[in-house]
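In structure tokens, the next block holds one chain alone, the form predicted alone.
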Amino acid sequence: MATKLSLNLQIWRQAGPDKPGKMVDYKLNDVSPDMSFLEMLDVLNDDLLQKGEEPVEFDNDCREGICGMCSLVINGVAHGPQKGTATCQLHMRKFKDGETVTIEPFRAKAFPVVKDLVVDRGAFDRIIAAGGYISINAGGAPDANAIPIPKEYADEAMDAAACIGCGACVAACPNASASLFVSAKISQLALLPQGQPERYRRATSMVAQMDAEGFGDCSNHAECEAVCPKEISIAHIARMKRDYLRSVFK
């Protein structure tokens, strides 16, 4: 049988938008080194209630590694310690006997504290809304050799549009700058043949949607791509600013 752990959290609580937040200290004994960090919360959340104290506040829904919702920043890390995976597929077997660990929410002016731990991130769905489609008629789903496209092509599409839009690398830039996510957005669309009669006005009015809402710019300090759960390249940033380029001087 795996030894149990105890562990020493720091959790930020903060009771809603205009409220003061700060860290308070939990002591949570019989761990399970086979639980998953939300499981591990979900546990501390029960003992909480039998206590009659407020549970603590975190998103989750697939907890499969796909929704996105997980948004935690662990022990200073945007999804914790475990590179290419969200904060729901994390055990805590990565973690210490003994252990202190620090949980807190993504911070970013443009992703305002809800409550405790969940943020407001309806500003990537505003990006999303300012162009991240294909709004022309594409036509019916055609025979799969129908239009050619390179695999190398095909492959870097598909890799943009494993994005699940948690917001990692917002949370992890010193800029705050959402251009990993945005730029994904933008290259799952600008690299296949159904994305390029819009190509350069989407970057355009993306790239704007992401300025208004407050996010910094990129100054490729690439910790984007260290702590995104599904390892997208920061070159996709490049390709985002180039069709901008374009968009501007066409």
The other form holds:
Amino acid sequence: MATKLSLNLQIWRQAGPDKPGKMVDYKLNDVSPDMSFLEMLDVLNDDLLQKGEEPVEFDNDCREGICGMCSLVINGVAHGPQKGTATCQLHMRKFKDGETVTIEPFRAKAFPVVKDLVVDRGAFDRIIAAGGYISINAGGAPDANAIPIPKEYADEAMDAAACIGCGACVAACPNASASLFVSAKISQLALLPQGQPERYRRATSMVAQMDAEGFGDCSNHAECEAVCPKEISIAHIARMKRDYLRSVFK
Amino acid sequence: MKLNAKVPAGPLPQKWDQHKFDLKLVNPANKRKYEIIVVGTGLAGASAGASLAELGYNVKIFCIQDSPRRAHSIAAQGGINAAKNYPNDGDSVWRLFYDTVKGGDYRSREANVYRLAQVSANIIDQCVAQGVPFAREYGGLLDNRSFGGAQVSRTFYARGQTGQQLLLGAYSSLMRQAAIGKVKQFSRREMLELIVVDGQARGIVVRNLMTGELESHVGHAVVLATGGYGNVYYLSTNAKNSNATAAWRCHKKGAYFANPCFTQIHPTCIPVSGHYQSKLTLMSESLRNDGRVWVPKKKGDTRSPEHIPEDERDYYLERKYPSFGNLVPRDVASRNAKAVCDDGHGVGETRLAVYLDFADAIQRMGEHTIKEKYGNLFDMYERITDDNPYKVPMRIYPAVHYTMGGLWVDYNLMSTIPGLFVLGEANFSDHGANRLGASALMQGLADGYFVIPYTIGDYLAKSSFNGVDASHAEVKEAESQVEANTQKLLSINGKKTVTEFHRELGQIMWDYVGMSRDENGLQHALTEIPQLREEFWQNLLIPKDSKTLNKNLEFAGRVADFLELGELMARDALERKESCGGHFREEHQTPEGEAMRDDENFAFVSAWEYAGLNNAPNMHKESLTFENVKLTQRSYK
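Given the form predicted alone, state the structure of the form predicted in complex with its partner chain.
What follows is the entire complex, opening with the chain shown before.
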């Protein structure tokens, strides 16, 4: 059994959307290296409850790295130190005994804080609603094998489609741009024959919605790619920009 | 009330087509006069919400997460079945139907399962048209793989993220309808009560989880797609927010709960590592296509796996079931894993694990191919356990995964409350006593895309509706009930957190209503659960502010319901004095230790009617008649 860790936690506490927030220090002992990061926060919350203090609110659901509900900026990095890993899949063996760990919400103008570490990512739904779909009603689809799709295209579409919509790309970007998220959807659908009819309209409307929500522009820092738990490539942003330009001149 | 499943007459293959013709229609101009409330945005809820809006109904859709895209369908890994027969290996609608009825150990309703198999092919067409990037062959056509309980390859997949891709497809269709105003989306809302007026389901009361405010929404029908109740066990592969509250509150309002004891324990999950464990993680069944399950022949063998020579290993599934081998159905694989561990052959620190070994597959196909097929699962395994499964065998153990039981529905997916429809895992209808792999996604989407759009119209066309608004007495009554319940929870000044209670309940359920059950254990559970429930209402420690985001309060309400549902599960398990599928009664097994059904006395669905907290519930039986398949002892040997 590996040795237990003692940690100095510095956590962002904020009572509500319009309330002031601040970093608060907590000491946590006996942390097992086999715990997940969120299980460590569960233990902290149990301690706080027993002491009559308010537990720290944080979003989470599947705890398997796929629903995109968990977030957190850990030691300044969205989803923490392990590459290609969402916070819920990060384990405490990545931290050292005695380490100070800062935990903050995903910060962006378009992601207002709800409480503590919980933010509102409703803007992502509205961007998808603006065009992140293929217009087809249930019932009218042709046979699934009617249109062969080269494996390479299908695979690349899948690479893009792996996006879990967590918003780490926004939290990491100096401009709080949602370009990686938006481009992943645009790129997935642009790579498939089914996505062609609405391809350019989609690029225009999704990008317009991203701007309207208050996300910034992309200036090629590539911080998004570095923190993406699904390691989605910024090549998709390039495809989005090409499609967007083409749509302007169409 | 006598249960009427409303299964149409006529030969099985024609039932659904004839029924669709017989169903009354709502004309296109009238559809916009109806308001449909959909609760839950997993595969069933999202596909239903999108399809109903496409037809012209006004849809209000609710989810507890911050976005509909996060529902737990997203975590389904391996695939979705469909009777396409693209591989030319002998599949058909009939075979998928047959495999599903057999896999469910003959405790499902024939007509529902046949319809499921019929529409399965349309689902794949629909999803491809939506842009779901299924795996493809080099020729550009769709690839298939095999899953447990079948001898054909009929499973379509998108790497290890099939549920995610299907859900994002349904979600995109839903958002398209949101953009044109046909769908109104309500996120971070938890349904806490059903509003019933003049005997019809007419609305719901929800708590806005961000502000704590109660909101009431009324409409003409309520579609419940809130998933299963596996989290009653505390540790399960379900998401942390998955719960039974919406379904349970409907049950208390008059919806019968069917086969609550039918739960699925999935054989391939990452074993528990410590007491702080908050959930369990599934390793897709698809891994059993290439992984070989084994344990050391010697009891208590502590050597590391690479030091155990081939002839000292017991590939027990291949040995006992040569024709299905590692691809036996889930209930069979799980029970066998438990049996070898109970017998002292378990591996790993806790001795509660078996090996799932890819060494042969890697040697045969190369690491690259294995990586392409299962890369994300291998990575996930390594992140959690710190072991590299390319080098050492995975350690796996069964975990609670899915619940076949759920609210009782008729052929139209309507519950015993008129106007309350139940879809997906939340209903009981298609999987009998054991669900086959890759069939949950199929059922969720079948219900949402291809069944409810037809059957709800019939209900609306045949019903008359009185005006109901927010000031209606039943609405006010439902709201005050919810408020009273919340205040009751907040008034407890105890010492134990909701997680502690949940863990304790989970332990009782796992020990006595888990993978195998017997009369003594179930009786024991039936004494312990009410005691724990009593303690809960005396000794809960909970933050007091209800007008803010308060996850402990949310969970307290859910655990309170689990403490009632758990008792019903134990009662149902006690009454079903036979073994079938996932329900294994120690007293009823064949000499080889397989589940032994009692078709003469137990070929029925048990549908429980709520009779008040301190009264025993009433059991109603829907007898199951099999006109098209012959009931046999399931054999995978």
